[in-house]
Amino acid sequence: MEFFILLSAGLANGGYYALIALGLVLIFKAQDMVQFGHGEVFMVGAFTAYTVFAVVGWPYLVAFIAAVLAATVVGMIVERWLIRPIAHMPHMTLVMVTVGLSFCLKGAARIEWGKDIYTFPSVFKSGPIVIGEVVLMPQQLVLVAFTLSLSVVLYLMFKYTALGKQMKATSQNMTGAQLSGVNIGRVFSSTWAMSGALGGAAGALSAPVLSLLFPDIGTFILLKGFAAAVLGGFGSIVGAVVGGFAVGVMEKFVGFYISTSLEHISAFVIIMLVLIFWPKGLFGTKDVTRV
């Protein structure tokens, strides 16, 4: 029975996980770079649902809507004014721009909430769901829910719409995709909307599940959501959520019957295994190269 307990609660962190790197695969299908700064996007979600849940009163849902609209935003003004005026440079110059936006964030945090730690109230009145001896708690059912049917739209998304083939046609060439009449604003604008809207809604469904909240939080979100990436190969959505799911799993298998100390650092040695032994992932495609 101890399987099927790790396995729920695997799962449940998995889906987090999942998000974050579908939102880092979204940044990566359109511009060819790893967004640093998600784990921050994330954290203004989290916050955000918190303000208005928390201490506001309002009800969840509005929590979550509030959330999404404020990483959504979060990421139009980032791409707006820190990464379309440098979109052609060296990819070393994007990144390095997406570290200095994430202390940047933790910073502007730290302002507001210090370094408390805050305690996410619960958000359903019924209780857990008790199934034998697993117990499965509403929110992360949600969760899990959420981040299936989510990666399903944006399957569809990017093989069926001009939008999404757009975006690969832009991360493959963008001078050849501008020339052939694709509007390199509005691809990378999208994206990044997309991509923040994804952060705040893994901050908002997460939140609960978490419960403690605290400005740093973004960096360790990040590094298991950038592994499951990793895992599942970077420019797959299939990928994305699939490494998720496995992380999480294997976090608790690993902490469970191995020790609690390596739970934690299991996500750097998935990273480490996977660059050696299988660079594309799980999911991975054939390398591209921008020009």
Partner chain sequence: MRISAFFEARWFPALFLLFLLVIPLTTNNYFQFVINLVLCYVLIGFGQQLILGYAGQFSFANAAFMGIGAYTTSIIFTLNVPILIALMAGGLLAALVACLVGLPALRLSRVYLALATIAFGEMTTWILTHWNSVTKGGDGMYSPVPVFFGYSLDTDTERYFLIAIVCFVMVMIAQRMLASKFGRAFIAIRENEMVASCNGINIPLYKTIAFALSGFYAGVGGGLYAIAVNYIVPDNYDLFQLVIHFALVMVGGLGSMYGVIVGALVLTTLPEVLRDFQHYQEMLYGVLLIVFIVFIPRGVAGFLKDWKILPREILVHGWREEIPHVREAAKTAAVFNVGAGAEDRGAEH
The other form holds:
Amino acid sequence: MEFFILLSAGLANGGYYALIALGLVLIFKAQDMVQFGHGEVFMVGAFTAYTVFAVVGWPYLVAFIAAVLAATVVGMIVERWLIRPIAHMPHMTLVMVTVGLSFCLKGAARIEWGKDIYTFPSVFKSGPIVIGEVVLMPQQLVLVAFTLSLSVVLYLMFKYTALGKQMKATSQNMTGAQLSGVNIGRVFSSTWAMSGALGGAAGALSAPVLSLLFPDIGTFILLKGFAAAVLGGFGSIVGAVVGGFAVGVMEKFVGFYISTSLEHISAFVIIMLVLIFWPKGLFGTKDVTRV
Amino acid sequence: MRISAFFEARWFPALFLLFLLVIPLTTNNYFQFVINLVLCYVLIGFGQQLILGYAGQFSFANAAFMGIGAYTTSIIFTLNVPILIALMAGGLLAALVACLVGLPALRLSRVYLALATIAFGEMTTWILTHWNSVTKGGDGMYSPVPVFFGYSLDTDTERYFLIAIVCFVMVMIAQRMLASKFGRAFIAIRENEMVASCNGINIPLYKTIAFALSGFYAGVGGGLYAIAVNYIVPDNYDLFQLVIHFALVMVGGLGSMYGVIVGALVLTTLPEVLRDFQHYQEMLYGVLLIVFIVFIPRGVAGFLKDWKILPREILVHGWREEIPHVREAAKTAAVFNVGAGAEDRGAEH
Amino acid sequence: MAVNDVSMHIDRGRIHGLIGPNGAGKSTLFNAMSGLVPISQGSICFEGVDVTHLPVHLRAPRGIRRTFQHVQLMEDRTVLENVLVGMHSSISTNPFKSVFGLGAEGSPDKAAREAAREVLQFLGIGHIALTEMGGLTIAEHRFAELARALVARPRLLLLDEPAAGLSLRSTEALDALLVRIRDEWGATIVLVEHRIDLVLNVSDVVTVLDNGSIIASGRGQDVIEDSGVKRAYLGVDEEE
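Having gone through the form predicted on its own, I am curious about the other one (the form predicted in complex with the partner chain); can you provide its structure?
Okay, now the whole complex, with that chain kicking things off.
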């Protein structure tokens, strides 16, 4: 029976890994770059939700919306004032800037929250749902359901809406897209807004599941998101979701059947193994190796 | 006379060594400790500079190499091995690991190399934390007091001499290595791999050499760092440490040996001022990284070179011997106006 | 651009012009010779040795060098450094010799510097050896790249549009230099160039490519009179 317990716990974690990976993949798809500050976007969401829900005491739904808004605004500000002015620079520069950004945000959070660990109170008054021996927290179910429905929406958006097509065109050929009338500023701005919203939602939804918050949480979360995105084949929406759940489940199984201490590094092992032996990942289309 | 001429003089290294040796006369304990750290960071920073600034490989593994060097040196030294051999062992192990880490670099494109190396870095910290029997776990371990030919180096000043001499020798070697076919091969790879290979450069081989050397410098630097601070913890070699290395290279100047020295001076002394405020340190590094990479990509060393305070860094051994020939050629070029004539200048650019 | 069933023989010590309309496959042929694109069928022999599957970096030490249609130099580095990149295979890889200068040769880069000096003077750009590429003209870029290809004394020199962007005066200088490279240095040159006049001036043999295959080959004037060539270039059919 432990199999199902592990599976459900893994899927629950996988839910927010997938959300983080989706945020990373969106920016990668539009701008062909990796956002190293995305973990801190998650942190912004989580701490906003914490402040509104646990400190101010407003309902969780309000806290969730506040978190999403805050993270969206952070994403848009970063894009407009930091990334767009240097969008023409080499990728290495862009990535390095997001590394710097990550530490700026982390330091800023530490001014208020220091090095302490904060506990997020539970959201639902009702107890856990028990099916056989499997115990599910309502929060976990909400998280998984949210992730799944959101990924369907994103998938459809990329496939059918004008914005989705413009994003695709922009990532393949920025100048070409610009010449054919795509407002690439708007495309980037909406991409970062969406990525921010996803990060904020992940923060708000997973904070009660994680229950522990600390300013350093971003790095930890970012690496899980990387693992999910890499496993799914960086750049694929479906891949990010499947990869997220797969990483979540794998961690739990490794942690239980091999060694608990291995649980946390299985994500890094996944990143390294996939990149070395199977760079395309599950659903990868982009060639990650050198031409 | 330009200030840069002073640095270019043949006797400058000897004078600088003398300067290094008299520094302790002027310092108190705390200042001495900071200077020790600066010298360690020169070597560590060179590890990052070589791989990022010269070979152009986007590697996030330097903090891990530093950690491997620090732990290996400390652990081997506890077995009563002479300190210089322990340092070399730390450097060599880090170099060996760096070769393995470099393997994916042979086929992965830039951002993916970053992801693979960042995962490697996190794994290293994890191993240092969990390999209790060897590393004493997450609480860290005391690095033993170094003994140099039977003489125990108890104070910061005594350790300084060991650090300064190792650092001096390794910087001299680094400079000669850069001004040779090796340094030129690295920058050629950074610029354009296809062109480099058309000029006979074996790309996988030279990338691996770059990784190995980078690991060696970061490893020895890490070993000296363990000696300087006396106490090592796994958490010290995480992403935060790496951002210090990035900031060091960017502030000093990407692709410059002087940049490493300038960067080590700035990045080691500045945070000492903010010692008790980790949040301000983090923001400082973040802001420095962004500002320098966006607005001042040539770093402080770039300015100093423009103002003729620091000399040019031309990666050719003995390039100064070419100066008279260039002057001679300029005379004939002015008289006969041969070859790529001056009338092309500007018009077709 | 695909190249199909092309058979070419390049005589030692000749200048071999390669012309054809855009997209004829000149660049592909060039890249195949320098090893940058794999070839699916056929073989490439150089000095009697099959080099078809020889990796790119092993072709340079055999004496095959090339320049690029768009000049490829390190813009933030000096001409001398760029040229010495071309000497890579000629300098010992043993670090004791090439870094510390402990070999019989003495100073590590001395021989390479002398070779570079000679080439730069030969090309008339010795005065800019210690100038960074960034501030130089396009002609100086072309000549510096030529110097990098020449410095290791190649036996086969592949020049991809060396006159593109040059003024008439510089083109004339280049013209004379190519002939001297052939006569004095004994190098075989394959020349891809849009300026037909330059090609006709210096080439011993001219080959015309169109749509990935050879449509004519021979002495310059004969080839240019060929009706197929006129058709390929001008798009007219003489029978009409």
